[in-house]
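Quick heads-up: it's one chain on its own, the form predicted on its own, in structure tokens.
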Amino acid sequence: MMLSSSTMSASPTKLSLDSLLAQIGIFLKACPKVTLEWSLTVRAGTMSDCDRMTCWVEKSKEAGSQEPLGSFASVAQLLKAIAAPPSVQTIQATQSSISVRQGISVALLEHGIEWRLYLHTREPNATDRYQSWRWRSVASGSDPSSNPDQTGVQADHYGFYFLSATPTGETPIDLVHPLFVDAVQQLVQHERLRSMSGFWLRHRGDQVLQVDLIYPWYPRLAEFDSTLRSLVTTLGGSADWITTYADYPIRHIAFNGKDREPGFTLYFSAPMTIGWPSTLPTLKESVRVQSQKIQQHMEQTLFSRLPIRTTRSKQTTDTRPSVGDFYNTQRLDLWRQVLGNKMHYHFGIFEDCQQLPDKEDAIDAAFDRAISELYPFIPEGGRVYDIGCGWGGPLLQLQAELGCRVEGITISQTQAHYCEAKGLKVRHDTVEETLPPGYFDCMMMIESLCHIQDKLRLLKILRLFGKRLVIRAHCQDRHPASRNFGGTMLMNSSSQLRYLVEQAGWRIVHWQNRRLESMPSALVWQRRLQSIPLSNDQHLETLRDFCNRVVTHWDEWGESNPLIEIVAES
């Protein structure tokens, strides 16, 4: 069905979003997920709350279908209708075998309308991405002459970064237009904010068009009525509206980027879920109460369920070494000679457990098979989370091996920025004041618990977060609890760990010492280590101290520090 160039050359006076909404509807209503979402946006002096949509519709088959591209079909037909130009049709039709959701998003411009198509994809074993293609409808009447850019195509692309900043240390504060930078800082201190969330950068070239804080948790307007008011009366306008929308639950916060003229815009969103809507008001009502349930549900089933933190003590908080920096090193090259070139650093699991491998190879395979075998117990394709991810050796190895979507966190800033140049999504902060971006198939802690100081707290959080749980945790059975390496692991015996699991709500389905098949490992960090001279990286010479203990009091240390291999079910 192919909308009328009459409809789409008349003036904006005479076409409304209402209509442009049901002839969206024809084409996109019958998908089976569709999201809805309407913005507001404030400039100097002006406020337009009515002009723009966008229409979201995920991967989805059509009965009878082999391929999951029903939804995106009915996309590639409504492109057809608007005639958008051919290189947005390409785009769309070559990317949607790998898209996960396409969005198409309509607004009223003074000489016609602004389209968009937005695509998120994903390719196989690749990190996603999201790009957006715009162009215009010239209005009947205006001269296309008058702005040549108006009718062309332009590109964008976008990335996600948890706060407080980018890998390369630019902060929303840094790259949002100067009279916002205040109000920025206010926002980027919620609490909520820093521990699940981040923001977008949208790009064009290398200009930052946009920042965009995201609140995954939909607080009411009302929550930033007077950061809001302060950025209104900075902007010379008036404020009326912030009381008209205050139960309205926000999705983005969004704010023009340094180099463009001042504006911010409030997105509004929520899943479609009681028929397509017949005009404008009646979308922002049915995404209001849709995310006014989301909202109670968050509340409701996460956020009343979060443990309380323990409080601790000045002196304990200051004389506590710090992990991160323990862990940041400057001599990559010297960590790759120690852990080989997957950088995998965790014991590995040896078939002969008397006999150091010969040949690199073997050796190499001893590292991939601790992660190997936890495959029984990881879902392929499955979404897995890796608290205290290292230097990603096991994030990738998921990747490529079981297809995994795998995202990572580390204290550690320079295992961070290896994994990112990877290509790992890896965030850099504590797993113990963050919580984890979304609801995971399987999360792993591969000999990470042990850094842990409030480990039940943690345990109770990550039961919110995903259905299955591995781990492998250094336990110390035949003294009292101590701090070992360099002071940054905090022991606990194997039967408190069981204690723990149990007692965070956990049930243990499988319990292994992998002690005896792990030994090798020291004996291949101290060989490695023996052709490296001593530095001055304090972790580094930690390793050197360690190995040559293990070596020199073999059994004892064996039977007395069991590596207990968990899974646990929620």
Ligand SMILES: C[S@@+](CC[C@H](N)C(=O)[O-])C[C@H]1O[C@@H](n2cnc3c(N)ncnc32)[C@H](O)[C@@H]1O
The other form holds:
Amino acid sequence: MMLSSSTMSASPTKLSLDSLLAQIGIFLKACPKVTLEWSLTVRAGTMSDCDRMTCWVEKSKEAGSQEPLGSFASVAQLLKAIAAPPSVQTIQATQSSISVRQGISVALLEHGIEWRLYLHTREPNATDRYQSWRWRSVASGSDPSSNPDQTGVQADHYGFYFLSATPTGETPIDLVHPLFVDAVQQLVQHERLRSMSGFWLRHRGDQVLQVDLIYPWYPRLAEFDSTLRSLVTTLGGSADWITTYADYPIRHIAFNGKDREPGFTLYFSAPMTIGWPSTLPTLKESVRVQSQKIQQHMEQTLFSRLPIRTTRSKQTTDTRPSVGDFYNTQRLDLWRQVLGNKMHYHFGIFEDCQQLPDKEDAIDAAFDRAISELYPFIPEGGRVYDIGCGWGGPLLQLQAELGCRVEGITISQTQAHYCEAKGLKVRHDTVEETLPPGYFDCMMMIESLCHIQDKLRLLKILRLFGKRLVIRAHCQDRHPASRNFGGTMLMNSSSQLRYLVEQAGWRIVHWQNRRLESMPSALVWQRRLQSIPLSNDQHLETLRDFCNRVVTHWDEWGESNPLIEIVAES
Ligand SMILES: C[S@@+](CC[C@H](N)C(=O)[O-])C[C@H]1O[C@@H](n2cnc3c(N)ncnc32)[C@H](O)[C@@H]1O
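Form predicted on its own already given; the form predicted in complex with this ligand follows:
Now the complete complex, all chains and molecules, led by this one.
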């Protein structure tokens, strides 16, 4: 089906977004998961209110449908109807099988219409990709298929980064237009933004076109009143609209990059729940109502339940090395010699606790087994968050062997960079001052809980973000709680650990001491460290001392330091 020629052939001034909205609705309104978005753009002296609308559809296969691509087939039909350039139709068709979400956006320009296709794709065992293609159709003739400017397709790609910086150290402030630096500096200080969100960068080639701050909790526009007013004043326009929209929840704010004309855009979006809107004012109203509901829901179910912070993860007066510095290293080569190629940094699970396997491969398999032994507790294909993910060994294994969608966090910058180079989605930050990026089927803490200062608070927070928690934690049962391992670990007894997990509201469904089967790990690391001369890597030398102590006091250490494996459900 082609869009009606009366729509497409009308002169641009007679075209309205309402009519385009209705035409898009013909194809997309029946899709099961639709999100509608509109935007408001401010440039020097001007404000364009709702000059663009976007409709997003998610991967879905309608019940009983013979069509394997579900909603994406509807997007294909729409692209055909609007006579999108063949290259765009081909991209959409070829990428639909790996698409998670697709969006169609339309804006009225002075001389026609600008269309955009957005694709969010995910290939098996690869990180997600976000791309867009934009083209213009000049609404001049009566045949829509003659309209597109076939040569003018522009492709952009997007990258998401948690605050405060990209892996190469670029911050939003470095990338926005100089007029916006002060405003963006204020905006990125927001605690919620820092703890749970970040920014998108829109790239065209090497150029950053846009820096987009993301507000997953939908704050009301009024919260940005003073920042927006000063931005509008800087751009020389009227700020009256700020009062009109004070009550509207914002989803993201995009600032033009430093090489473009100064301008910024506010985006408003929400899932469609009450049917396809017939006009743009109806769309705006439905987005407002629905996003306010989401905002209220998040306040009630998340923010009001977040436990208060009683300690900071590192006091300014504290002279201990930070855990992040401890895990940063210049000597990846040495660590690979000790940990093996997969860089698992946890105790292995050995089949024979009396004798080390002869072959290095069999030794390495014990470190893989430490993760595969957890497979019964981790849903195949599920979304997994690894807290204290180290060099990404466990995440890569779960991705490859269980098809899990994995994300992690580590306090070490070198580990985060290493993971990123392996294609993993890993945040560099402390879990004590951030929130998990969404809801997970399973969260893991493999030998990382002992580094956490306020364990109870973290365990309470995690309950709000996942169904299941898998922990393996070192405990010390014969000595009071103390700092160990170069002062970086705050050790508890196993009964304290049980108390903390239960006190946080988790229900323990599995509890096992894996110390005996894990003991040979200390022998493996000690032996590998013997071939490495003393180094100035403080962490490596702490591990050397630790292994020597464990091997010297084998039985006593093993008995008093259980390695507790817990599976808990919320
Ligand atoms: C012993 S390693 C375990 C690594 C990984 N789980 C594995 O099994 O290979 C402990 C990990 O916890 C991380 N970590 C410690 N404190 C942290 C914190 N506050 N926030 C995030 N990660 C932390 C360290 O950076 C390190 O990656």
